[in-house]
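The form predicted on its own is given below as one chain in structure tokens.
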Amino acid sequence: MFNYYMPVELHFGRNCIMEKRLNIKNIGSNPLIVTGSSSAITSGALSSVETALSDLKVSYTIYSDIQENPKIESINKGARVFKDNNCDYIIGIGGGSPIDAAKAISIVAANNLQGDEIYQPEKISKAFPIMTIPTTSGTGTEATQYSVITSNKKKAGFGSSLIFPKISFLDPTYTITMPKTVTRDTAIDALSHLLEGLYSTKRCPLVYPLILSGVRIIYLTLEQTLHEPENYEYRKQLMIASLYGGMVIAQSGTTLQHSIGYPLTTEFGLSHGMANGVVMKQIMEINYPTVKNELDLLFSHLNITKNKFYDWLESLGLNTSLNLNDNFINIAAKQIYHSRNMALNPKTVTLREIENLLASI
């Protein structure tokens, strides 16, 4: 048995808001717009929607105190924004940072939840709608119901089918003024997502075509876009397999390879995606036995074998030296192990497999 069921309006291709403006008109009249602190205006996404609703002369509110990792304080922040200024539905601009807090303002604004009751699930009855434009080619949040929030110090994501987007808009120009650093790892972080459709215990045939074409993009672009970072067309192809990415999870969700990563962001300020690449290769190997099939089908789409991957891994320079010492071991290792993620890995991993697992990078 498996379900699908993904109710985002997506548009995708150069110019596509100002392309299919008229649909913003459907979703509300005065929205909040909720970025980081550059990436929206340095991409040009930002002036792209404000050009879009000057012309469908619609007013509207910026909020750019969204920071990479959010958290809870800056999400309850922006709700009062959203309040005050009497806005009706937010628009989500930049990477999953942004896009993700724009989700969490929604809910904690339609529900009136005070700090931590996010993730409280039985608090949460309705949202207000969303709209998202991403500038990174990685999470692929702009197609799923979840979010990621950092509060007392942890990352920790929640999902509704609230917060799936109204629409999302797609252009991969947007991508362009990525640096090299973050072109790898928000890919390496889609890559994560497209792997976890294969290991989740929720996993849906139905996207495994999405999964063996993101992963093939990934592999035979991702390292050609890092010496062109200004070519359109592997912009577009990255793009596209993030997007995939985003629709695997909505339906599968994520494991270990995101359960771990999580500590070490929150910890060593690791990237998102370097936190999930750097224990790729050894996730792989204790999901392997369990997923053998599926991960042989993908071996086989690409025309390698599993120690060529691991080769291909290891040339993206996602190894990085960490000291973990033995007591954030200990603590990163129960919080991953008692993390929701772990439900859906297909293997049981114990704790102290965790343990050896930290202790190895």
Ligand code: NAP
Given for the second form:
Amino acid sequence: MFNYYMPVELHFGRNCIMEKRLNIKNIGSNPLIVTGSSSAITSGALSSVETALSDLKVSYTIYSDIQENPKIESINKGARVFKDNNCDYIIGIGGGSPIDAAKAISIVAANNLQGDEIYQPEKISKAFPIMTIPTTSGTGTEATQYSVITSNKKKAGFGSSLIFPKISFLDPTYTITMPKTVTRDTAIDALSHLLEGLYSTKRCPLVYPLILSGVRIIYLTLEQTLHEPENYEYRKQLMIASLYGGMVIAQSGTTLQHSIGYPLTTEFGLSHGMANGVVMKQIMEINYPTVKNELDLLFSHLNITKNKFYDWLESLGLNTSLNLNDNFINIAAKQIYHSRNMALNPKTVTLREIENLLASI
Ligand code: NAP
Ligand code: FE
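Can you swap the form predicted on its own for the form predicted together with the named molecule?
Expanding to the full complex; the earlier chain stays at the top.
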């Protein structure tokens, strides 16, 4: 059996917010706009949203206190701002961090949650409507039911169909200001989501065409984009691949690949994409015997061998050496072993295998 559910209204293309602004008219009358410190402004996305809202005569409040890998404290503070201003829906603008924060604020505000109750599904029964405008091409969060939050130095996602955005606007123009490293790392995150759509025990053949096409786009376009960052066509392609990745993990969830990345981010500050990238080859090697048919289908679509794929990964500069110490390996391996995503890995992996994997980075 396989299932498909992705109830997000999507608009894609240059200037899509202004062109489709009437579609946000009925969502609510007083949004909270959630952003990071600067990219919403420098990308031009915030100004487009403000123009559309003022054209609709909708007033709004801005909360721009979201850092990378958002912390529960920033979420709870955002929920207070939401309530103090009598907001009735939420607009997340930015990379995955502000958009995931917007999703979490919606849940915390609607259910009056305290502390880190967001991880207790039984306390969640409603959400305020969510609109998103991505400025990176990586997480696909504009099309998923997930939000990844850090609490007590532990990064963990939660999922609820209540936080699928009601509407998302994808304008590749906003991604042009991304620096090279953010462009590369976010594309690797999207690549990871697409590959995990082939690994997951919940894999959904309905989205295989998206996976094959998305990986091919990244394989053919990422380096060109790094050389020509202002090329709209390349930015558009990467944004499509990232959206595909979101539509894929909305069905299949993420796996060991993402579980391993989270402690690398919290402990060493590796970007989310890079944290996935440093173990991408090893994870593929572990999973290959179990999902050989799926991966061979991918390599034949790319017209390359597995080794050629590994060469390409290496050419992206993902092979950072971390020299993890034994104490970190012991703690992180247990955390990874017990994480939610592990259940979806195609092959059962032992604690010892995870320790060896970490030691090999
Ligand atoms: P991010 O953490 O949102 O942003 C990374 C950096 O890039 C920030 O400094 C940000 O600046 C900057 N930036 C963003 N857009 C920019 C632009 N257009 N121009 C210039 N700078 C820009 O990056 P992300 O990789 O998109 O998101 C990562 C987060 O998403 C992680 O917490 C990850 O776990 C999560 N995630 C969620 C899902 C999901 O389905 N919910 C899936 C995968 C990953 P500002 O701080 O100024 O904004
Ligand atoms: Fe991710």
